[in-house]
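In the form predicted on its own, a lone chain appears below as structure tokens.
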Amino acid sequence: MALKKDLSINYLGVKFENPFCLSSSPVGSDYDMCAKALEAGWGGIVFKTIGIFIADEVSPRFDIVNKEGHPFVGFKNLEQISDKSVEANLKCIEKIKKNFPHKPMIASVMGSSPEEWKQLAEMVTQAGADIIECNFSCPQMTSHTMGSDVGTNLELVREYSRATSQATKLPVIAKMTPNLTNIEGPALAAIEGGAKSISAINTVKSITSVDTDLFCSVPVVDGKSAIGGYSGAAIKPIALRFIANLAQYDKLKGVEISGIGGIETWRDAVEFLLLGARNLQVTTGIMQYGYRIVEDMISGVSHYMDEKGFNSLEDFIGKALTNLTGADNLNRDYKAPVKINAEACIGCGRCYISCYDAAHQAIDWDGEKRRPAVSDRCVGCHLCLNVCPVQGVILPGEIEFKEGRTKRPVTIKTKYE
């Protein structure tokens, strides 16, 4: 039987039985979907973004990026906010709260003027939402008064956050776009406008592929296409960077963060938590594997906590932030050359090729035995370790200090799985 620890967390003063929520997207856009997800164990819902504007969608509107036969690592969409009326969406929210009163409902909204943001805030509050999320970040809206164009405009972010916050007593989240260099500025503007939390990130503007026969990027819509939003496992590194930026920014200290972007497994979830997120939102993982992934994530996080001796999520939220520093502060006194387990090596030669063609020519190759050997030219870059198709064959070896540097204990990663 799967291990279950107490994963409950207070986010914006609302208790969630676990931090896992559907993010604002097609995976939570009607009553039946949300009910199925909540019954599967999800901690809450961020309902698909509601607007006065009703989306008129294209077909098709999805594309994927594959990697060597694996399930897709990247996902592009041209989907906009809800294509249902405000009235229909409000009825869904009311019904979900009636039948699942202890499951938090976060209503995502998007307006095109302060008046619309105020109106939407009032309506979802009356419908029974527990929290409001302002969507300042959808990259494929057809109007420049909505979506990620708003999220890059500090004045609009501040103004719309204020309009929403003043129209409700509910806590307000500002959902940030990653389609900028600095996320801290818009996030601070949202807080100055009255938002209480930041969620990040929404999808990354992208062209995922081009059809070389039709001479058109994909998806192809009557011979044309458009830049859309990229999500999935491929954007997790970008999301983690922005979460850490937000958590470490002095002017946002104490502001709670909801993490979004490539969360598919318990390990992904733990990484976001370690960098300061206390609520987690998922879409693309559900699109691949269904709502049941929450069972694996709950079990995996529980086992992780049990192994580390953590009794609650609070014990490790943000725990990795103190070890995140500037590149100029990293220890450059040593190198960690690799060692190769010859018995476990399958003789593919990838380490030799990668090292010779892209690194320091520090691996010698025995063509007769089909075995690599590390030379004293190894600088410990660990490219070979990362391209090796068999985990554990190449690992860090003994630490070597550079000439004239003081020897002292150092901490490096030695466990790869």
Given for the second form:
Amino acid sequence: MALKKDLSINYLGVKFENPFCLSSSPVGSDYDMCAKALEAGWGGIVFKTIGIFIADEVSPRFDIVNKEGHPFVGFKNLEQISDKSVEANLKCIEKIKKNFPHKPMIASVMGSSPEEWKQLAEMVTQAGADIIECNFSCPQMTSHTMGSDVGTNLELVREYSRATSQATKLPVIAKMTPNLTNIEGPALAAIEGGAKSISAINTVKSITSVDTDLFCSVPVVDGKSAIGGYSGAAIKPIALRFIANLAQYDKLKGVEISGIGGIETWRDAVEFLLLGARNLQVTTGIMQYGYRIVEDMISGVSHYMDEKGFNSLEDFIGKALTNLTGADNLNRDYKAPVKINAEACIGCGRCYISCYDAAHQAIDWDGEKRRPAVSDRCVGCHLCLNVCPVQGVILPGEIEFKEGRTKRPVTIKTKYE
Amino acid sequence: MSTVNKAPYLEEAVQPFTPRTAMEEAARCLLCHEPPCSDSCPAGTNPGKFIRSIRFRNVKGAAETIREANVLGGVCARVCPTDKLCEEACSRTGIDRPIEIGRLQRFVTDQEKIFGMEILKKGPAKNKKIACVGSGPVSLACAAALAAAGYQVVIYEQKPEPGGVLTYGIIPSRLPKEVVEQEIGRIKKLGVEFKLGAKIGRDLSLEALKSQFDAVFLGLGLWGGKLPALEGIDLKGVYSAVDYLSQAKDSGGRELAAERAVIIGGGDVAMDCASTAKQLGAKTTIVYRRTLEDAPANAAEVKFVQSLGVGFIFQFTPSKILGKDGKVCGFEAKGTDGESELRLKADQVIFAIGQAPEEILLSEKLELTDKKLIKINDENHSTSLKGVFAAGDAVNGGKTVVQAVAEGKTAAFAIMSYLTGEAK
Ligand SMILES: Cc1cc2nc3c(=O)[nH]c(=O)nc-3n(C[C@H](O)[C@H](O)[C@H](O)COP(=O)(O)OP(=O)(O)OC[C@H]3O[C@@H](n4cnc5c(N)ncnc54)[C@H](O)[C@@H]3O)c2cc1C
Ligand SMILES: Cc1cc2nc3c(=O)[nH]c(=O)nc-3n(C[C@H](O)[C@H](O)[C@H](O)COP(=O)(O)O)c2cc1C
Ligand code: SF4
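And the form predicted together with its partner chain, for comparison with the form predicted on its own?
Full complex below, order starting with the chain above.
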């Protein structure tokens, strides 16, 4: 029988059967969609942001970034918050709660004044939501009292968080923007205002491409375009960085984190958990592949836990944080020069080109035999290892200590896929 | 000059994927809605789902999907005519070429072994015993499904080794012996007992079996080699395909070396005979009565045989086998055009013109069809004898391994409902 571990987790005092939630976006914007998602196995839903302001959307509204044979590694959107009436959205939340009472419902809201935040908080509480998420972070709103500008303004974040928290008994999450240099400040302001948790990240401000015939960036809306939010696999590295920043910030000790940004596989999910997130949200992965991706997330995390002997997510949440330190704290006493398996090498020479043009000219090329050989100029940067197209041909070799440094055991990565 | 493939007899010919190349191939998959590949697997192996699991980095989950649907998932990965099943249905064909589903399935089942996964579990013990006669794919699938549901199963096999055609037919370069042993090992772990060298109808009667067991399943296959009534058919060096292949597999090929072999037939079995003969060192020619287009053999197999340098002669039917001192020394055939004539030097002539049921009467009351196949009720695999069920080649006249797996599973469920009294 397929292995299934207990993936349940308590987030903000609410029990989730697994940490996987839809993030606020079109993927969770009406009853049938939410019902299908929950039936597919998602642990909970962050409903599409509800506002007093009702969006009037453009067409088209998306663009994608491709890399060689891989389409859709990054995704840009120009969408705003819900384009449905508050009443319709509240009805939908009520119906979902009624038919799926054990699946937590997080209502995402956005106001443009403390009064609106209060009003929205009261309404979604009334409708039966379990948690409220304040959207401080949509980068394509048309007013600076709403959207990601709010998320960079400590005063507004504090004030809106307070207005929301005071109007409800439910725990409140503040959803942060990555469009700033430092996320800790606004996060702290949200907690000071009464929020209980931080979710991050919303989309990254971007221009994904420019149509070179129309002289207009994409998507082209009647010959014009705008800066829009970037999401999907491409932003995972940025999201992970912000999650770790939040988790490591002393003044936010004990504040629960929800991780968002580029999650598609169980492996992405585990990475967010290892850096301290205890709830996970997904949009672009679903937009691209559908709700079904949760099946492999559940199964994959279960197998991972089985391999590692973990019985609960709590056993490994934050486990990679102690090993994340300042660049000034890294061991600079050794190098791990590569070794090349000449037998398995197929002779493409890519390692030679990269090492010569971008590293330390440490690979000699036998043009006759079409084979590379590593010389003692290798500094162990591992550029070639990352460039090599054949699995396992270039791997770290013996550790060498620099002149005069004390030898000691070191931990390096040896498994590459 | 053209290159000839020198693939050795005992080595698997198709290269495996590495985790990276498997991911590259899985990334070609379009992840279709209601995947047509999954719809076209008789055994429900669900490639749409397991490839999606590879794509989303969950190889162990992929292994569970395969193994739970198909106990012979590793065998099928290698021998299924995928070009006529899942890969034929693949939507990617509309862009360029289908996903290599069989090879991905092999990758996953290989990884399953590397990880030491034990996916199938024995169910809570039930106090009922079933005998399965034969240990080919159909019996293996039936026995595994029954054992997984907690029933006690004993397999009776006339040959010294289990596996049926997997062990005594399909050539090692397509299906290495270790793979068959591993799959059977998993079934043994489920608690299925194997009694080898026990021929029902000779060593033990069907009646005796019936009295010792709560139900009996017949998965006898087709082990009567067909030989045409030709002059010279009794000469030494003339074989039926099943005899030839099982002798070759038995001896690792050592006892069958010949100088010139002629294979008659155009199906997969003929191709297996041809590659065997060629790999064992004979100058090999296939003679087939129809055209290449009409030949029922799998395209991949024909290509493999051609790559070995085997010659093909089409539209000739055998007329006479020539002999000297009781041994084959030549072969003659007539063109289907009524004029052409063919005469080849040969010291081996192998007929791969279909298999027939073995002439063995298990019971006078066991109803057969006019083709001597076992007659069943299509709905529940029951035979004319109460408590006796049948499926596989001996019923369907000879299809595929994956078809046998599918039938074995449905037969197992039919037996379960019989035993729980849900059916008559
Ligand atoms: C040479 C060859 C190549 C093939 N290649 C392919 C291929 O590439 N792909 C594919 O999908 N299919 C292939 N097939 C077809 C496929 O192998 C069969 O459809 C499949 O094996 C049928 O399974 P089975 O269990 O019904 O019969 P078998 O595999 O024939 O098993 C029947 C078993 O029952 C035993 N038995 C019979 N009578 C008795 C008795 N009285 N007492 C005890 N034991 C008994 C036999 O010894 C045998 O082990 C091939 C067949 C042959 C002959
Ligand atoms: C089309 C689209 C619409 C979105 N709408 C909202 C929204 O209404 N409210 C919100 O908080 N985030 C919204 N987001 C942001 C996502 O919830 C999420 O934070 C972001 O896309 C990063 O996660 P991902 O990489 O899994 O998509 C939207 C994203 C997309 C792509
Ligand atoms: S995804 Fe649906 S709504 Fe959007 S353009 Fe295509 S058909 Fe229209």
